[in-house]
Every structure is written in structure tokens, then in C-alpha cells.
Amino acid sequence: MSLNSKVLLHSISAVALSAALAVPAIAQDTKTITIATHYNQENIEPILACYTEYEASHPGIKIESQQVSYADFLQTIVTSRVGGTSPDIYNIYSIWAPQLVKAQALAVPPADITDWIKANYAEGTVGAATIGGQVYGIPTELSVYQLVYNKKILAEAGFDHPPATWAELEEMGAAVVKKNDQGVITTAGFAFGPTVANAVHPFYALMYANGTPPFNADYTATNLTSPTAIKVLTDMVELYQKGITSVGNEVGQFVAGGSAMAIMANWQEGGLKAAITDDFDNTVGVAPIPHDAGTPGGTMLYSFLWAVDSTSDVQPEAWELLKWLNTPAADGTLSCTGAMLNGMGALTGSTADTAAMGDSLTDAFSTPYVEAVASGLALTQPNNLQEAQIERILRTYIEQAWAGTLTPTDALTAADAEIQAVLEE
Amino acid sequence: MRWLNTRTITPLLFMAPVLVFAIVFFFLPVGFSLYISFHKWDSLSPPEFYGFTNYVYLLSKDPQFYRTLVNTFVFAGGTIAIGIPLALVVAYSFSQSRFQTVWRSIYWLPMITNIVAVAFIWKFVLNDAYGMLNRGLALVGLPGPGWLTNPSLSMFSVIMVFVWMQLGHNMLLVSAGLQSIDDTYYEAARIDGAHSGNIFWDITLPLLKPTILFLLITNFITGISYFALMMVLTEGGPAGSTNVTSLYMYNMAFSDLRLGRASAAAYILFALIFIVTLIQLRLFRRGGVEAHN
């Protein structure tokens, strides 16, 4: 072997022996961040596009995605917690923060993103991001409830507007209903259920807008047996004794004209113009929740929230993370999350989102839910520690009197006396 | 160590691997489960001693228990009510067919198939205004029921597609009895002037007392621990009437994090069905265990 063999044989050892060496160093000083959400692939893809573009300017930072069904993501952070194998960050409904507060498994965020936080997200949103006075993450998608009615069945009835109050909604409601042979209701003048949120939230819709929260300010007893609660459930009733829904008919009819009207969430927009691709705008309207004369009128708003777990160790770079995606990169951009959110029709809670979102918030469909909540009508879902609990016992006690078989009032005597020991555990 | 001898150590080696797999999968879960019952966890934090706190609640605060173990029994009972007669009558048919074969394949198939898929054709087969049955039920002038958004039907409509379900399984039994009956004794009948009738009810039937014992206490047990056709089908509703127990600790414990309230919910279900089962075994003893073994 000659000389310059020898020297060039040491020095690709070399080489190779420091290039070995230094990869340990290298993965070392990589830090991973784990985020788990709830969003399927085709939602997601602008924010894993940020995810890439974070990594490039953040060399030793790289970015896992975890995509979790809905139905299943509390479920996964339980079991995660359990095996040690947590996700660094969360997208989580605003329900489950009580639960994962008092198990001490969020991390209460710098004091400078707080009040980065405060400072540039609408009141409701922080109210939903917030237990106990604290804040615990970074305001996400936003759901509101609104009146969602078919303009349609409507006008071929002879009416041209949606209805303003319950009375009127009986009305139109009643005038438009269809029956089979066999006496079914095909179109019903409106429809609620069948699942927790289709019966519950239109419930708490209605009690918001006609003046009476469902519990009071500090969730240690219900409003249900106040004479508004049992005037919602009575008038709710009444389409049922009527004939104008019955309990074969639900909101997810709605799409196919199965009913006339229905209140739902603005994150359902996606799905009906999925369906109703012919004439969207001139079939599909919104309108505030209908209530009585003297009533202030308004809605209930349930929120997303980004969070960060508290056995992280990467916790600093974790709230980086979340307030550069949160952050549009120029005025009158969206950030990240918002361009996720504008992909998928949603609302949020960030005031410059929400600005940069422009034209998409102000057509006929976004314009009654961005009211709502810029007029501050739009009020938080109770944040109670057992809240899906205590939903899934009001759902039973709703749907009983629909059915017939309890009284408005006992209904909700009998919804109350079980939730209040809840409440008291 | 004179213990310590291959006659000794060879059956055990053999075993471990069934020892250890109950161990991990069964002994286990069920110690900790009975441990947690008398705890308050979440899952997410260490577990907090609580007595029988959570029995206490679940007997005499929750009326939504005692609301889905009357739904569990009722549809445990019903399934056992239609499920095994109506196995008993398809076996019984199948056994005097030419092609058994080919009718066993086919009640067979609802087993094996995904109970998401069952849940979702049933659905579009019980639908209040378009369903196959209401249709069909128009055609002859008749009402169509609202067979899952009535609170008073859909029980028995969650339990009439789990018969049909189970009913390819309870009619291989059935027929696995009736194939260990010894023709000697049909022949003997017949000779001695039995019609049909009598030779089902006097020799058929007590001779499967065996078969139908155990499809009472394997159909009563799955009964009551079933809960993934509500949750796919009905989710418990309309109005909770098809919330079962199993069901409602599902719930307690994955959605509302009460892992020590629904094990011990777990455990008086436990009690309950061992009770049960016990009535069971003694009402059908004579000729009825012995016999099965």
C-alpha cells in the first residue's frame, strides 16, 4: 500500500469514526414534540406543512404528529398517561380541561404566553380555555350554535324569513310538515337528538338565549328547575305533541330535507355543502336561536383548545411550538392553526385569524355565528369538572319528555336532584 | 431440594406458558380492578382510598344503575326467551333437512360478520320512514313503528336483531345435541306409537336438557356483559332505554374517568350474574350438569 493510500485510508477512518461519534451527539440534542389532535388527514395538512417548515428553522426540534379519532382521544390520553408515553401537546375539547386540571395533567402556561393568550383571543374562548381562574391553553377551533334552516321547504310554504321567536317557529314549523302512508313524519318542521350534543346543546342554546345560564356562576347547583329551563323543555315538547318532529326525527335529516329546521353547529358547514352542492345559498340559511320577546337572546359556544402536558419535558419548546403556530407570520395572514381552520369552514378565537379570515367569516352561512360571538351573546359551555356526565343524564331526562313519558317538569326534577349529587361529589 | 426433580419442574415448565398468560390477562386485572373498587382514580392520578364509597353511590344514589341493570336483564332475558326456543325450533328443522350443511353456513354468517356492519344494515332496515320493514309493512297497510326512536320498542328491537345475531351459534349447539341423541330411543318411540309430538317433548327435549342449560348460562353471561351492539346501534338511547350496565361503566369509566366507581359497578354485576347462575345450575341439576359432563 503506498503512502497516499495509507493517508487516505486513515483519513476516511477518521472521517467515519468522527461522523460515528457525533451522530449520538447529534440525536442527543434533538428534542421530539409529540402533538396529538383529532383532525383527519385532509384537515390537518396545512398545519404538518408548518410542522415541516418549523423543523427547517428550528434545527434539534423535530415535530411528531399524532392523529387520534375524536371518539377515541380522551380515551388515548388516559392510556398514554398510563404507559408513560404521554404526547407532548394536546388538541382537546374544552370539557375534558376540568377533568385533566384536577389530574394535574396540563401544564399551566409561562406567564408571558397567558398573556399573549388574553390579548389576542375573544373572552368567550379564554373563558373555555380557563378552570379556576387559570389558563390552561391556547384557544382552537370554536363551535357556535345557531338556528340552521331550509329556505326552501320554508318559502314553499309562503314564508320568505326565518322565524325571531318560538311562536313564530311553531308556526312555520307546523306549515310545513309531511307525512307518509303510514303517518311518519318525512319532513319535519324541526328536529333534535338523536345524540348528546343534539339534544343537550340546542337545550343550553335555548336556555342562553332566553336569559337563564343551565347552572350558576361558580357549577355548584343547576338552573334546571328555573321556570326558564322548564319553559325551553316545555316548548321543546310541544313540537313533539303537535306533530311537528317526532322522535324519529334528528338533525342529521336535516341534510336531505328530512326537516326544516334544526340548531346547529357552524363546524357543520363543511358537511352540508358536501351534500347540498346545487344552490347551497339559496337552500341552506342562518339565523340567531328564536326566543320570546324580551329575552336577550344569544347562544352556546364550545371551544378546542391547545394544551401541553404536564410530564413533558420539553415543555419551554412546547408553548414555542404552539404560540409560532398561533402567530400569523405577517398582518392579514393567517397563522397556522388559522389556515387549518379556514380549510375546514371553523371559527376561532384569534382576533387576528378571525380578521385575516375576511371573506370566508362574511358570507350568508358564517356571518349569524361570527355575530354571535363578536357580540358576545355567545356564551361558554359550562365548564363543570363531570360535564360529559352530566350531559349524558340530561340527554335521558330531555329525551324522556320528549317521548311523552315525564313532564317537562319532572324531567327536569329528576335531571336536577341527579346532577346536583354529582355536583356535590 | 429434593422437590426441586424433573417430575416436579417438567409440568410446571409445560404450564407456564398458560400459567403466566392468566396470571398477566386474569388474575391480574381482576385483583386490581377489586383494589381500584374501593379507590377513587381517574387513571391520571394515584389512586385515593374510598371504602366502599363507590358501592355505597352506585346502590343508593344512582338511579341511573338500577335503571340499566333492569335494561340489562331485561335484555339478557329476552334474548334467552326468544333466542333459545326459536334455536331449538331452526336445529330441530335443520336436523329433519337434506342440506343441513348449507342451512348451518348460512345462520352461521351473522356471527362472523363485523358488528359495525350489522349495526349499520339494521339501522337502515328499522329507519321510522324509509326502512325495509316499515316499507314493507306499508305495502300490506299497516303503521311503521318508530322500532329504535321509540323508547318502549327499541329494547326489543336491540334484542330481536341479537337473537338473529347469535342465532347461527345457539343452533350449532342445538344441533350438536341433538346429534348425541342415540336414534334407538326415536325408534323405540315410534314402535311404540309416538307421533312427532310426543317424541319432540317426551324424548327431544329432556335429552337436551344438557344443551340448553348451557346455552342458558353461556346466553345469560353474554347477555349481561354485552354492550357493543347499543353502543353502535342505539347508543343507549332513545331516553336511555337501551343503556345497559356494561354500557354505563363503559362510559363511567373511559369517558367520565371514574375507573374505581366502574369496576365496582363491575363487581356487583359480577355478584348479580354469579347469583344467577347459581339458580340456573340448581334448577337444571338433575339431569342437567351431571348429564353435560
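The term rigid core refers to the maximal set of C-alpha atoms that superpose within 1.5 Å between the two forms. Nothing here was measured: the structure is a model prediction, and the numbers come from that model. Residue numbers count along the first chain shown, from 1. Compared with the form predicted on its own:
Relative to the superposed core, Gly376 undergoes a C-alpha shift smaller than 2 Å between the two forms. Fitting the two forms on the rigid core leaves the C-alpha of Asp218 displaced by under 2 angstroms between the two forms.
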Contents of the next structure:
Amino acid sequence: MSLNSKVLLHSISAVALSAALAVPAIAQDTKTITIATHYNQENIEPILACYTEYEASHPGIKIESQQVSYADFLQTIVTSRVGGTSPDIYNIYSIWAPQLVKAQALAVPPADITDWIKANYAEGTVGAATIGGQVYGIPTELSVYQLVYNKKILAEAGFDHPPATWAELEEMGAAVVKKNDQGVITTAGFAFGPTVANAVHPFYALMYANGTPPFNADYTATNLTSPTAIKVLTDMVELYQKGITSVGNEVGQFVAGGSAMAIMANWQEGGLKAAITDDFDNTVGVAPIPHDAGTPGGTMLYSFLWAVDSTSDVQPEAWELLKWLNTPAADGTLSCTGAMLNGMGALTGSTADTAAMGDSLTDAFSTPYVEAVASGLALTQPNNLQEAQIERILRTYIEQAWAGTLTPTDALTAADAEIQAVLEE
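Form predicted on its own structure, per the form predicted together with its partner chain context:
One chain, no partners, no other molecules: that is all that follows.
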């Protein structure tokens, strides 16, 4: 073999060896961040594009997206942790957070991330992401409760404004009731039920509106036997006793003119618009929750939040990515999360994204919800460890009071006893 051939062969071998050594080095340097959400493909498209952008500007990062149905999401998280395959980031419902915190499943954000959240998100939404005084995630999609009313039904009875107090609500509700020949209410003044969200959440919202939270600050006891709670449930029951509503009238009937008023969350706008296609703005109105004079007013919200798994081996990178996804690239623009939520017609706890959403949040339907969040009057759904179980218990007793089988005081006393036992478990 000639000298030149040897030199060429040596050079080729050196290049090959260098390349062989470089491959595992690249693989070792690349960090994969897995993100699990419950959103469908259409919902998540804007943020998937952001993942691609982030990977391009961060060559050492690869992002993998997992989509799980909402119904299976919490169980999937639990199962994946048992199997050692937890995602690094997940988007969770705020009332799941206490269970995950107790299971030591959620990572505590770095101090600078916590400070950034507190500085850039509305107070009530930070509360939804806080367990035991510690912030565990970045608030995302919000659900806020307000009074939704049918303007045309109220106008037919001579009212050109929604009720501000419960007494006004009763007056207006009684004036609009219609019954068929069999005495069945066909148009109710108000509607509750039949789900937890249409029974317990309005009850919580009314408690907040009248100045008393459902639980004490550390969730060791309820305020369900307080004068406020008893009055709230008594007011609800009187709507049934006075024939303003009945157990046969439900929130879902609002869209067909089955009730003049109901307490609903902002996410129901899409369904209402799909059902009320003619003259929506002159038909459907939104107003703050009616409350007694002299009380501060308010309502309840719940949130989803971005959280990081405590077993993730890329926690610093995960929090850096989340901050990037939730920070607008420039003033007046939407963050990646904000763009996703805006496409869904959802509210956000981010003050910057709320401002950037502009016209999409200044319509007559959205404004009262946005104002409730911005004012701090929308307070978080209780972050109890067993909140889902607690709400099922409370719903049972609320419905017994509606049906007249228990007095409001007896219903709430019994509910308090059962719920207190759950709190002490």
C-alpha cells in the first residue's frame, strides 16, 4: 500500500471513529421533555407549533406530546407513576392537585418561577394553583361562574336589567314563570342542577358572593353551618317553595327558553351560541352573582394548571420551557398557552394574555367573567384533598333540601358532619 493510500485510509478511519463517538455524545446531550394534556388535536394545534419552534431554538431539547382524554387523565397520571413512565409536564385540574401533592407527585417550582407566577397571574388563579401555601403550577384555562339570563324573557315581564340582589332575583323569577295546563313549569324563573357543577358550584359561588368561603383557610373545617351558608341554601329552597322553579327544571333547559336565569360557567358560551343562533347578543346576558346588600359580591372559579412531575429528571428544563410557553414574545401578543386558550374561547389567568385577547374578551358575554377575575372577586374552588368526594356529598344534601325532604339547616348540618369526617381522614 502506498504512503498516500495509508494516509487516506488513516484519515477515513479517524473521521469514522470521530463520527461513531459523536453519535452517542449527541444522544446523551439531548433531553426529552414529555408533556401530557387532555386537549384534542384541534385545541392543541397552536401549542404544538410552539413545541417545534422551541426545539429549533433549543437544539438540545426534544418535546414529546401525549394526549389523553379528560375522563382518563388523572388515572393515567397515577398509573404512569406506578409504572415509572410519568410525563415530565402535565396540565391538571386544580382539584386534582391536592391528591397529587399528597402523593408527592408534583415538583415545587423554583423560587424565580413562583415569583413570576405571582407577578403575572390574577390572584384567584394563583390560589387555584396553591396547596398548603405553596404554588405548584402555572394557571391555564379558567372556569368562572356568573349569572346568565335571558334578556327577552325578562323584558317580556317588564325588566330591562338583571337582578343585583337575591330579592330582585326572586321578584323577577316569579314574574316570568309559565306553566302548562297540567301545572308543570315550562319556563322557570331560575334553574339549578342536575350535576355537581350545577348544584354545588352555584352554592359555593353564592357563599363567596355573600362574603363567606365554604371552608376555613386551611381546609380543616367547613363553614357549611354558618349563617351565610344556611341563608344561601334557604334562598335556593325558596325558589322551589314559591314555584319559581322545580326539580323538573334544569340548567340545560336554559337554551330552549326553559328558564330565565341560571348560574353558569364561561365555557358554556360555545354551547349557548350553537343553540341560540338567532340574535344571541340580544337574547343572552351575563351579570355578577346576585347577593345581599352590604356584602362584597364575588363568585367561584376553578383552573387548570401546568405542573411538573417530581420524578422528572429534566425539571429545570421543564420549568424553563413552561415559562417560555406562557410568556408573550412581545407586548400585546399572546403567549403560546394564550393562543391555545384563545382558540378555544377560554379565559386565562395571565394578565398579559387577558390584555392581548382584547376584543375576544370585551363582548357582553365575556366581560363580567373577565372583570370578576381581574377584580379578585372570583375565588378558587376549595382545594381540599378529597374535594370531588366532598362535592358529591354536598350535592346529595342540597338536592334533599330542594326537594323539601330536609330543611336547609338539617341538610347542611348533616353534610357538615359527613364532610368533616372526610377532612379528618
